[in-house]
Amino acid sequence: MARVVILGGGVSGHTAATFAAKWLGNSHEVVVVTPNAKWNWIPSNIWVGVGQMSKEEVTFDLDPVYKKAGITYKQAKAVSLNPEGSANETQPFVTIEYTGQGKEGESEEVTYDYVINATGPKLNFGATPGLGEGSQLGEHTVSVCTADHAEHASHKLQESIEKMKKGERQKFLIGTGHGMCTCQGAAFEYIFNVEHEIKKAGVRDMADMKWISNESFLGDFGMGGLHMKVGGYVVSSKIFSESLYAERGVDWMVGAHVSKVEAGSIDYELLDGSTGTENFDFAMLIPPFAGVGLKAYGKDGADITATIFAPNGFMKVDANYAAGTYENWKASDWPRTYQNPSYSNMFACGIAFAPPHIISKPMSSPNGTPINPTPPRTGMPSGIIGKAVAHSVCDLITKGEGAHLHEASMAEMGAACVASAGKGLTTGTAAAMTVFPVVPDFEKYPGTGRDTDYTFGEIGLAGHWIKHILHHLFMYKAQLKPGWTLVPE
């Protein structure tokens, strides 16, 4: 019997791990290492952070769905690897530590014959003093990263909208928190949820609104931009977005690197070096991005923890991290089967994977502080990674190790993106968009990078709509309710 160990819950390591359930059946152990007791539908957390949904709503319980699927479930944090086993042990093995089951601070060591890294990010509050401490966010600002920031966040939109009720101006700031963060995407879908509530509050002329953004240019999203087509036309996502930007009256300031938050502002340098301060009464700032800091250990005892690991934490696969300058850079750098090169039974998939390089173009100030997106692999792409890599797992323990492996380059892949711009029965708007691949291909697609027959977006009613719906089917395919396969990732 094999023994396949998933470190990470999220949606890629809880996509890997259920698949391998299904394809292994009994005949084999699939084990799920997370420090969560609940799984979260992150894309929801933006109308939890509104009050339009509960912190109920867009969670459940992992322990049954995991029960039900067969999988061992050990509500823990991993903490090291020993992909060469120990003096004492002769098989690889991961180090975790509890953090639930009543087993709290408890130390284990679990063997494995594969092991899929899914761990996510870390939430790098600490890298911007006053944003938060380490992992944990600050008093200054919110979040809607996990579903208990998003519930907080929540409350405190409450607390300014009351404030403007009574005629005290507010000052909204929302957006990334550091140069180089990802998931501009959240902001942007939190920013005009947090418009469209105010409004529907009845005081948007109470409200002064900014986004604050890494990007060099709105609409950027870490992806370098996108062209695509809208009602027939082909138009750059900078334009599309700052046409949504004016047309909500939001201000925008882009190129920013938040270098100190305090109460009520925060300190920011910009892509020409300038610096300046920003006031707020409210601000929800995005964390950056890290790994969760795993260390790796030889046989011997000897830290190899570079070996495996990239400097940000993130794990090495098979990318080209050769590739140099941003002038040579290629779609084909990008990872296709995400195996590690140093050791054959060591997978990642999600956020927990090191990228060979951004895909935005890399932008500093002339005082070397970089300031730039890093690339977004979350949502979709990551749950097509996290069944591509279960089912290249499944096959070497099926098949033997000549097996052939599942690939999902970025570069080759397609994703599908709803952004919500409000929620309403009648009222709600998102932004709905393909775009194929997510990593541009200048050699195969030259000009944009893209095929525009397959990148398209239309925003309204319509693809609020399909948001909702896409809550629900999620929702209930993690639940592993009836049919759930046959929800695609």
Second form
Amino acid sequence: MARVVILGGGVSGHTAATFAAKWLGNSHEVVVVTPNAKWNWIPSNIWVGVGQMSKEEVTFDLDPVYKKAGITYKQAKAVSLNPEGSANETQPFVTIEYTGQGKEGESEEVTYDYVINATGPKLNFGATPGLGEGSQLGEHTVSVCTADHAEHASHKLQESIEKMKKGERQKFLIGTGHGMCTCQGAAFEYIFNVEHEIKKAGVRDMADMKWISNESFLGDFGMGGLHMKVGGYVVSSKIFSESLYAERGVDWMVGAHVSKVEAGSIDYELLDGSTGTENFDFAMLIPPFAGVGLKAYGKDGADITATIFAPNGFMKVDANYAAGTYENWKASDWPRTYQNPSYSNMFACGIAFAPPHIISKPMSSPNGTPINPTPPRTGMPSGIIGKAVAHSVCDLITKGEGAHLHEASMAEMGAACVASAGKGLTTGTAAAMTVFPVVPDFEKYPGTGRDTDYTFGEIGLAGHWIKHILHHLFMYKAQLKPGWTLVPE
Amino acid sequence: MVKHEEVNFARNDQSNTTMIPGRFARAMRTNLIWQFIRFVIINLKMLVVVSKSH
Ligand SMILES: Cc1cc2nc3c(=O)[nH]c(=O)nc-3n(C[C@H](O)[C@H](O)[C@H](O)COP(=O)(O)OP(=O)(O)OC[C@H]3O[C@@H](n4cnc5c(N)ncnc54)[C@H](O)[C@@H]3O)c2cc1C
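The form predicted in complex with its partner chain is what I want next, because the block you gave corresponds to the form predicted on its own; please supply it.
Below: every chain and molecule of the assembly, starting with the one above.
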């Protein structure tokens, strides 16, 4: 009987675990190690962050779902990996520390035949002084990265709305909290939801709104921008995005690295090297992401973390990490099987794998501060990669070591994204976008790097309906309700 | 009289060089019949992208 241990029960890990359990049945064991008791459909945190959904609506308890699926669930966080075992243990193992199930603080060594690292991001608040290290919630600013963060953001937003109702002007600053952030799409969706709520509350004229981001141009989204079909034109996402901001009366500042946050103000540095201060009454700044800080040890106890993980803490996989400068980057640098090059029974999926390089053009200020988005690994790619990795591991177990590994390159897959602006079924307008492929391939698509037949954007109510459907479909699928496998990732 | 869509062009240089939808484009964004048609089309397109990605 083989044991597959999956670290992280988020979008990618939950997909990997549930498919592995379905494909392996009772003859093998699937273990999930994840610190939270609840699963969270993260995209809907945006609606929690504006008070349009409750935390309960975007989460559910993992325990009954894993019981139903026959998955061993350990509410714990992984701390380190021993891919060759140790002096006392011949099998590879992961050391975990419990965060629940009545065993809080206890450590355990869980042996494995295969391990899948799906630990997602560490929200690296500490990278920017004042952003919220310690509180893990935001200090002077708020975040919407978890359901708890989003609930906190919603309360702060309501306070600002109340102040505006009493005649006090409020300045809203929304975007990224560091020069190396990713996840611009979430902040983009949040700013338009906030604008919608303020308008609905009848106080839009009391609000000054500003977007701040590390993108070198509006609409970069960490993907170097995209060219999409809109209304019969092929349009740069810069024009598409600028139009959205201008229409809604939202100003923007791009190429910005937030260097310090204090109560009511941020310090920033721009790509031209200039620095400045921006005041705010309400700010939602996404923290930068890093790996969760897993350590790795050899059989003799030597620290081999640098062999398995990249310096940013993400796990090395079958990517080309020696691609060199921007001019030499290719679609083929991106990983296909997500197998660790040093240990063939180790895989990573979702945000946890180390990308070969960024996607956007690398930029830095004359002072040497890097200011460019890091690559997004959104829900759809995270799910697809999780499923492909689970498939490979199941085949390795059932067909033997020579089994063909399944492939899911981000340079060959698309992503669908819906950025809502409000939650109403007859009001509000969402931007529905697809991009194909996520990582541009200029050899295959020499013009824009992408297939413009499948890269499109559209603004309208239909996007809202799709966002509602996606919310219910993914909450349904993740709870393994009848027919769950029919819902695509 | 300044039309609704023209107001924001005058806000600053940033906004002045963009495109802002006029009354017809705005109306179509929330027109239920048109949006239902777009809903079907966007879903079909998204399904193609999803199927090409697996
Ligand atoms: C506000 C917001 C809105 C978004 N909206 C969209 C959207 O509309 N569309 C879209 O496609 N994507 C969206 N995304 C991105 C999407 O949520 C991510 O791509 C996706 O969650 C990544 O999946 P993952 O499994 O890699 O990471 P996660 O989903 O973050 O899962 C990681 C899991 O690992 C666990 N973990 C952490 N540390 C450890 C440890 N040491 N040991 C074990 N487990 C650990 C975590 O608790 C978590 O459960 C959004 C993201 C945010 C923040």
